[in-house]
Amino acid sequence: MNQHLQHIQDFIESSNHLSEKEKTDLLKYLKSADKDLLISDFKLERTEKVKRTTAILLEETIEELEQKQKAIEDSNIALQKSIKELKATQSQLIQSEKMASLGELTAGIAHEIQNPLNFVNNFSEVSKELLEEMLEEIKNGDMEEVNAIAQDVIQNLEKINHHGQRADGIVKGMLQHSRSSSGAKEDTNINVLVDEYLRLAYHGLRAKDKSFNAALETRFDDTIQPLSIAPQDIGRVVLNLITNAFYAVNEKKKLLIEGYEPQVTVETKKVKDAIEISVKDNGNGIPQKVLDKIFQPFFTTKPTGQGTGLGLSLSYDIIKAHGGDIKVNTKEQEGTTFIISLPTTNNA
């Protein structure tokens, strides 16, 4: 009992003013108030004891929580730099491959700026001759004649312009396709760009293979109009797409089965909102059992150097990049078709 209720106690026991019974009562009272404040003190220790206790554990797991976020932030950091060190790996493996399908153009290239260096020639050639020719009839004061080797002049000159317009063209299409794609889009020709790049593809393998031919087969639909595309980009699909299947027929033509001719065909259609464009070759086809990996990065079935395993890879990215989609039919010992589905709205 604490001192203040002993001092109650021993009031009420020394009084003689209370009967034996009110002090019985009172006393009783109080041994019932002194055991509940006892109850009341015990309870206040827990209670101290128990925040004392979580005071503690609190201190402790923010420590944790603080390494913890050290922890995930260090961690981000060094995510952070994986995906810039990535990113600039992945930027050079694309600026390989671009250069890889450069230098399969370069002999392609070389062939389409030959033929109108040709006329440029052959036509400067001539208009000099002309105009040689038109000094005598001058001095002869046939001025018809002069009029009408004038005329001819003309005409070469609008040729030699024609040609070298060409020529550039073909010059500034390099250019481009080795330039970094600032993603861009223009509005562009859709067959012009299949056709060119059909044709710089097909020049650049004979470059390279004399031996090599095939059956080319285009189907251009003309109500195509002009569409919002990065040309670069969609080029670099399209020549992937034609140098693939080039390589298919050209495997398939090294087995020498009886009556087997080459044939590739190229075609491109308006297909409700969508453009689509189909490259379709007579190959081997691609087995069902690799067919599920042919988009992904590195993998090719061509022998070792002689292909990256990016072309499909970074085709299928184009295209998504730019709304489409890219899809492939195939069957063994029957050929394969790749075809490029281009949105023609909210494209721009």
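Positions refer to the first chain, counted from 1. Because the structure is a prediction, the values reported are computed rather than measured. Only the largest set of C-alpha atoms that superpose within 1.5 Å between the two forms is called the rigid core. Compared with the form predicted in complex with the partner chain:
S14 is among the residues whose C-alpha shifts by 2 Å or more between these two forms once the rigid core is aligned.
With the core held fixed, the Cα of D25 is displaced between these two forms by 2 Å or more.
Superposed on the core, the two forms differ at K84: its CA moves 2 Å or more between these two forms.
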Given for the second form:
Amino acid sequence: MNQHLQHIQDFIESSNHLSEKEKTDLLKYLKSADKDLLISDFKLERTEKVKRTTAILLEETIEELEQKQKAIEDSNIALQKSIKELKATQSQLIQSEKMASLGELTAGIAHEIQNPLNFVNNFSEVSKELLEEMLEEIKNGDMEEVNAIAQDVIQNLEKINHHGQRADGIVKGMLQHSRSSSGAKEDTNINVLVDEYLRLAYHGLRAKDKSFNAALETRFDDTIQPLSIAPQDIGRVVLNLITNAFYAVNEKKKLLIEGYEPQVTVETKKVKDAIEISVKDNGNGIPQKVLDKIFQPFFTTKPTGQGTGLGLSLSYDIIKAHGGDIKVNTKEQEGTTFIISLPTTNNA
Amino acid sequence: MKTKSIHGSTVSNIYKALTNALADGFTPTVAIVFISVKQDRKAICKLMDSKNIEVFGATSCGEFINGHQTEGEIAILLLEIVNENYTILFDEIKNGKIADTASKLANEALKKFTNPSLILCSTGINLKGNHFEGEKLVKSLTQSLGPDKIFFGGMAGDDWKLNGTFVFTNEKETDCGLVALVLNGDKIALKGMAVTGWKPLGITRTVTKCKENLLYEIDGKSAVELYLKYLGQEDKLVENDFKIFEELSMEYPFIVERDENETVLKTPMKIDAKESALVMDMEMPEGSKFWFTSPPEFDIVEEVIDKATKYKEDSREDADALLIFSCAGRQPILGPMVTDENEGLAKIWDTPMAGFFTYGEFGRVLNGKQNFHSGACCWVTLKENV
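Output the structure of the form predicted in complex with the partner chain; the preceding block shows the form predicted alone.
Complete assembly follows, chain above in first position.
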């Protein structure tokens, strides 16, 4: 018992002027007070102890967390640097992918330019001969013939100009393709765009591999109105899909399957609120186990050095940036169809 | 079911108390005996034999009945249960095969009653100083009995000597085993609750290196250094005889995550200086998530009482007897208030009560599943359907 309370207890017990009942009651209260005091002392002592320990634990924890925070901040800086480097590397890779696809086009472009150049050369030679003939007729004074020859020369020059402009357009297109896309949209004739890239891809491959051959079928929907798109971006997607289709049929052809005729079909179609561009091949199809990965960056089934694995990934990004969608239907041994869907309304 | 609780500091005290208890014609068939290792267990059993009373016994770390809390003495709950509604099972665990023993005990209980419920005591520490694996026992027993079966109880103590605890019946005793009072659950209902009160403090920690009960590393740092440093005892690192359990971990155990949002306290018992590791009372496998703790606030006593009060009000039932298995660690934490906790529970149920301070508890938190606890106050009422 508390020393002071003990004194009181002794006093009560030795007091003669208190009745036994009074003594009992007082001693009961005293005992209760002693218990309360004991509990209070205990609580005070424990609270002090817990307070001290808790303060140390929390201080240590805070110090540890500050160290962790510092470590995280350092990691964060390093991570941001890595992300920056990664982005720089990715953009270099994207550019190299572009240049690689340009490489695929080079032969096709050369073929495409060759035609207008032939016209330019032929018509300029013919025109030179016509002008020499015209000089003769001037000497002869046959102005009627001079006039007729002049008309022919004018027509030839118009043709030379037309084919020159066509070559110019092809060169400009090539330059556009190799440049970073501004993403600027312009009304574009989808059928012309698709046809152009189909021919470029086909002639490009043929120039590299004379043995390559495939039946090409185009089904263009003439009711399609010009669509607001970034033409060089959509062109890259179409080129990528067609190049892949050619690769697929060529691979199957190498298997020397009897009766196999490589075929690639490109189709445009107007559906409800969208334009669909589909590229279909009768190659080997895409195995189910890789189907989920084909739109992942850097995923490729082509041998090392032959594909960056960025083609479909970039195509996916481009189509999504246009608010569209790209789907794939495939069946092993039978072929694959990629379908691009571009919205005609609310173009993103 | 008629019940009485008695206590005494000697065998002769108990003899007198028992004689008084029987004076009114009370004829108990079972004595639940909680007794200090200092006391003569055999003499108590012999005394009960002479009155044809079957003994369910466990050594204690402090014992109590209504109005009396003691250390080094004897507390007994006497129950008048008809023979067909109970049996006492005793099993010694040989070669550490807890699962086999638990399965055997469960099968015997199920053979006796279709719906058995158990008051269960295991040993806490054997004579070699090895801790009993309470979690393993509860898991095995729950699996064998079925998840719906109820058992409450605790691990025997030895007045903090930590060198040998015992469970016993009239004729048998062991330092590694189980004693179970198996009741016919359809006739005698057990209802109870476990409440701990320790709270997580600071950030989540992860065990990164351990081997059996040795805890080497926490978050990649030395467990010994981290524990002592964080609890302000860094200077004790160089002391060879620092009693970590008595001076620190009894109050600051770890709270470890376990299934279904429940936690369990795990306590460093000593430092293995050679291995530079904390010797835990229970294994903490690598990857275990845990926290340092703060001891229960003083209002935990009120919380225990309030929960029991609400439970009683909701169930609208009374009880024939109350048993309390309270962790020995609650004594130093709650000080004089630990008596309030036990007395408060006895007052709510207004029935004969007995209990002891344990080295581990078996029971269910409110709406929880059967689990092993540490640091808990685990109470259970017995009520015979009339």
